[in-house]
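First comes one chain, alone, set out as structure tokens in the form predicted alone.
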Amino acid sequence: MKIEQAKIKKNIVILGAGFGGIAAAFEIAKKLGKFNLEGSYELILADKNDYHTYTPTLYEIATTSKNLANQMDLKSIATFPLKTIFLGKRITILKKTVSELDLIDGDIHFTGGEKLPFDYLVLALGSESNYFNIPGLKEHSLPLKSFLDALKIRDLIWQKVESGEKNIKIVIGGGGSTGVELAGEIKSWLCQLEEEFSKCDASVQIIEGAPSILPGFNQKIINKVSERLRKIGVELLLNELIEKVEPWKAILKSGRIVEFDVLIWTGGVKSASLMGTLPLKKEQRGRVEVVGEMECFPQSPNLNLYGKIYGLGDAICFYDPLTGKPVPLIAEAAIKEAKVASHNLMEEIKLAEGLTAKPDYQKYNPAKEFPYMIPVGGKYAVAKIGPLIISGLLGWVVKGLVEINYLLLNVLPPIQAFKVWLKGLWIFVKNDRLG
């Protein structure tokens, strides 16, 4: 059945409440109000969860002792209810899972049989773990993509330590930023657990296929992070690829066998599976490709799509016209893409409503280099902002300031943002040892 509306309005539907989806909803809601179009257009945000997950905190959620914070405490600092985020905004929130998209007739099909028509669509469905068809990897590893994933990692490690198991082997597949952050924090957390459980004895290894961790990052950053990881006792297995995984062991292409008690996979992501089924133009690796105005195009010229469709964030691939390389799948890029897509969507609406005769479309221009912060265990991080590289405790402070800036500008009302940030800071500071 179709989801009924009180009035016949045109639907603007955003699928996905990640960084890009949230930013797009704010931008479009603001402009609908500015042009007095709220009576003619319904802005709808649909996601399988009724909250937004602040993914940069997941590595900390996965390594916070149960004695310091329970599940509800952690959920309150890593997930934010959509109703709270959009309080006072004219945005309809749907907690629903998309099962199918009919881009020809303009219908969104949800699990359970409900159907929602759209006139304008923003695809911000995010990404999922990519296991690269490695036999046994998905079955024998844990991902780190959601709040529940983080809890599973924490509970499994805690359970093994609490039971008194000796020589616990924790292996992380993938030496990108997520794998590095998680490895450093797990190692620091294990040092703390040694004080609580006298028999705690565990090792942490990173398996990375490239010659170094953080492939593609600035070499100075790679050197600083590698040095820090080795200093705190994380072992780096470089130039090694996982060929297959069996219970409690990973077989590498070199023939080496790495035993594990906990295997965490952070070695790659791909756009949401639903995106691959859509009749949209795709790049050579099969991901939906958009260009400057963030609009999605049909896979063949003779195919007519319904309405206007935009894509952003991890759901799509945008090639930087200057470098020829895909834009990194990071929050800063998704937010900027969302602002461009929202602006152009509203220009289309203004044209349709007779509010402009000449739309002022924008094109997304990727930054030459996005700033980034990489925490590496305890109160230690490496930050790069332009040419400036900051490491140690000061880098960790910069990371905290970036987090509160995001919450204040993009998600929560100021007072609530400060409360959430301070609560998280209190828990994580107590949980960390000084690096």
Ligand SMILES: Cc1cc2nc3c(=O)[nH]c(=O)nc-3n(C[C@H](O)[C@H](O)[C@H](O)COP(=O)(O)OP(=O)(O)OC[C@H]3O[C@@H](n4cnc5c(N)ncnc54)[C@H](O)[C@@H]3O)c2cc1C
Second form
Amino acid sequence: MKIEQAKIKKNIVILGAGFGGIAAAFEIAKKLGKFNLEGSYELILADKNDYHTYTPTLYEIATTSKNLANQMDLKSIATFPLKTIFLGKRITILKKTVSELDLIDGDIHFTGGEKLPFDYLVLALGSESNYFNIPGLKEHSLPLKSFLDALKIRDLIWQKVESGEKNIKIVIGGGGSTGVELAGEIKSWLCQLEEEFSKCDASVQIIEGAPSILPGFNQKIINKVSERLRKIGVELLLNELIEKVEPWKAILKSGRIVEFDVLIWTGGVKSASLMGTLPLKKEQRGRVEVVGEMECFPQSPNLNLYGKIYGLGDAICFYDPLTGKPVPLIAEAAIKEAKVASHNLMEEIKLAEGLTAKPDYQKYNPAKEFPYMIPVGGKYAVAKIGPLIISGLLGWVVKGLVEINYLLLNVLPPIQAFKVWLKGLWIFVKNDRLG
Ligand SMILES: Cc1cc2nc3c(=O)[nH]c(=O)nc-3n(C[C@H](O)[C@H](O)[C@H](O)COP(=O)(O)OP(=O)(O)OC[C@H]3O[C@@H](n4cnc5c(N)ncnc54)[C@H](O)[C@@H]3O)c2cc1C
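Starting from the form predicted alone shown above, please give the structure in the form predicted together with the ligand.
Shown next: the complete complex, the earlier chain at its head.
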């Protein structure tokens, strides 16, 4: 069944309302208005959820005591309804899961059998956990990719806390930024709980295959974060690879066996699996490759793709022409790529509408270095902005300011953004009693 719509209009469809999809929707909506094209083009944003997830707070959601905040409180801090984000904008929001894409005939298929034709398409479907085919890993671990994942982690740990279990063993597979943030927060959270629940005896271990945590990060950051983790009692098992997982134990390549009560896997992500099925140009590791102008090209030159297709964010792979390395899968890159993709898409539309004879295409030039903030337990974070490294309470304050900046500039109306931010601050500060 085709989704009903005014047939005279052409469809610009954005798939995925994550960091990149939201930025693209704002940008395209603004320009359709500016060029008075709203009567000729329908802007549609489709996502399996009717909300946008702010992933940087997920580690906090996974470690907030149940007696401090219920699911609805947490949902209102980490997720934002698309209807609220786009209030007053001419954007059609569809809560639908994409099941298949026909890029030759120009159709999007949703689960349930509905079909939506597109003329312009933006692929912003993000990423999913990569389990690298490690036997038993997916079955016996919890991921941290979505709001519901974060709740599941919290519920499982809290259940163990409430049942009075002693020496709870929490193991985190993967010492990248997500694993590090989560490990630090779990350890300090469990130790800070009120006396009746306090679980300072809980062990939190990170298993990392590289010789240090945060592989690829600046050495000073690695040293600072490692020192902080050790200080708060997180154990680092470095140069260790998980070979297989059985109930309550991870068997490492070295032969070591690590027992766990809770195993969380943050050791890898890969583009949304749907991307791999598309007849688009891919790089040597099979990821859809997008170059400067963020346009997707067909897998072979004799294949004709329907309309114009752009890709961005975690869903694609973009090699930095300067370093030859893929751009990291982070929110800032997704947002910048979205702005370039949207600009170029609108240049195509202007050309088609006779509003320009010479489109002014942009190229995405990745930043030399992306700024980042890594919270490591309580009111402590390490932030790197250009050459400046800030750590401790000040780093945590910088992280808070970056968050409110994102909400204000990219997501919510100012008053609502402040309300959400203050609510989160109030809950998380109460949760981090000892700082
Ligand atoms: C726990 C965690 C913490 C992070 N912290 C940071 C941080 O502090 N700073 C930072 O820069 N980056 C951080 N990241 C990375 C950042 O979240 C991603 O790089 C960013 O979300 C990528 O944006 P995107 O738009 O490409 O994809 P996403 O934001 O993942 O959005 C993809 C969207 O597509 C939707 N979708 C997927 N499949 C389908 C389908 N089949 N049908 C319909 N909809 C679908 C999803 O629901 C989602 O809304 C973190 C990630 C995680 C998991």
